[in-house]
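There is one chain below, alone, in structure tokens, taken in the form predicted on its own.
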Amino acid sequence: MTQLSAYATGMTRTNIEEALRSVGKDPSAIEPGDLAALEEFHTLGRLATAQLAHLADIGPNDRVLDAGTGIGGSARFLAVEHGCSVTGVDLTDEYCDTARWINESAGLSDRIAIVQGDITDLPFDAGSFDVVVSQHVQMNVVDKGSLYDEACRVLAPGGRLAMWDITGNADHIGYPVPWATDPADSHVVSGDQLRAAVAGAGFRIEQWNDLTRPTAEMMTAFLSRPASELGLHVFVPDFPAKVANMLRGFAAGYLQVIQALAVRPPDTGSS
């Protein structure tokens, strides 16, 4: 099985099933909102996805690629709330299998396709999508050029790339963090470097917003409350330590949160 060491535990589905039963829910008949607190593994979770969908103006006629879908939470939100067709891609088989199970249990398998694959070498034809959504994924990707070249290739002319990402100075990161247990899996670059990689793939950058401060404030307030029984700690090992290290990075200024929108111009080549 193809896995990424920061994420694969062998227990993702089992732990989620046990957590659902502990709160009186049937794992074979999940409602789309049952897992809202744990199924989106990125800062601000569902709120960030909702804001990004609004920024990208995602509608029911859009063909959306969720690049780095994890267990598929963002894909399910977009399919249910925006009525679009969604394809989710992730490198980790365990996450793909879990996403397919939840989709089937929630009755969404006909609206969401989950594909195991490498987002730097996508198995789709040029122009297959109208929107590519990428949330907290590129920190695990060494080859940023191929990542955004592929995003540009699979987008139709005028298609949008919607990003919610972490940038910063890799030399100061304290591990573990949510995307990596050690430096081997972490490939954080500065905001300027990330922006250059996106522009270098042929995108026209429409918005590039540093949301570090409000993100840190909202996360700190949220984490001060009693933990939900269906939170990310259910399937993310050492979740409190990982989040604490990330928040320290925000406070010290060596990690930033970026929300961005970029467009593939009509004259961009498709190969």
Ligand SMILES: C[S@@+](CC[C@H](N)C(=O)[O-])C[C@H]1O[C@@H](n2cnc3c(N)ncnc32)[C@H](O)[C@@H]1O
The other form holds:
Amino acid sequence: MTQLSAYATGMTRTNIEEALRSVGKDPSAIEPGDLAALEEFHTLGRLATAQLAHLADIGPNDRVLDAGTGIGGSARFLAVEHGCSVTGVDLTDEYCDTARWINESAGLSDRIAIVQGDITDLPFDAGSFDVVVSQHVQMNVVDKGSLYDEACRVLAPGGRLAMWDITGNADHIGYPVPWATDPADSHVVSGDQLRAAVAGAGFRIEQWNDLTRPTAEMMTAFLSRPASELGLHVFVPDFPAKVANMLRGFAAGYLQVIQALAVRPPDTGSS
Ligand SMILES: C[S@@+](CC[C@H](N)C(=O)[O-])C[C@H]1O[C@@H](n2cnc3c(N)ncnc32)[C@H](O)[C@@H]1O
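Next up, the form predicted in complex with the ligand, please; the one we just looked at was the form predicted on its own.
Once more the chain from above appears, this time first in line as the rest of the complex follows.
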């Protein structure tokens, strides 16, 4: 699969290094938390990840796969705050390189592995993980059947799939949005279609929470404050325009934010 134009700019690491220096931080000695406002590329950032980790009850003995890890912010949060081992997979080479650099700089390379790959064709054995986390990735994936089949396959029986995602009516989306500069890379489906894809892979859906309204309210309040120097705009081009288009979708009702938890039942799923 080719690299997605919304993410591969060629400047990700350079822009983050410059932003760190501009606030007096050393890019070769990053402290966990230094990048909190920019390292999680999804609505509500760290707050959403903390809620999702709580929902999935992630603990130190869990082997976690972050499917579509981006620059690895959620993987680092889970490793540091929940003590688990994490593997992050991402399609975008420069995001993987940036994630490895930050992990090394933060002293977390021994707890987080970063693998370049496609989440619809994972390079892991069946039953390798206890939890699969995926946040704001499936909107780029046309083959949602393979995505959730693979998540189910790599989970051990009883394993959990924790999702933080955008659903909606693709016909109304105005571009760019945070996950795509144009419709070619955007594969948003309705909540019912996404649920069907997850259930079709063999998962039992335990939670499916539409959090659009509180998310939109919190984002609007957050964006009304002066922008942090270390925000996602540092490495995501046209970030304000992308967020504005997404918020328009939340307000008009053609985009939703969902938080979900699904379980691979002990006696089903491919292996
Ligand atoms: C909006 S970013 C979210 C990154 C991360 N989950 C986070 O929340 O910070 C979407 C990510 O999904 C990755 N991605 C999209 N399609 C993918 C695929 N088929 N396999 C692996 N990664 C993919 C992109 O490279 C990008 O890093």
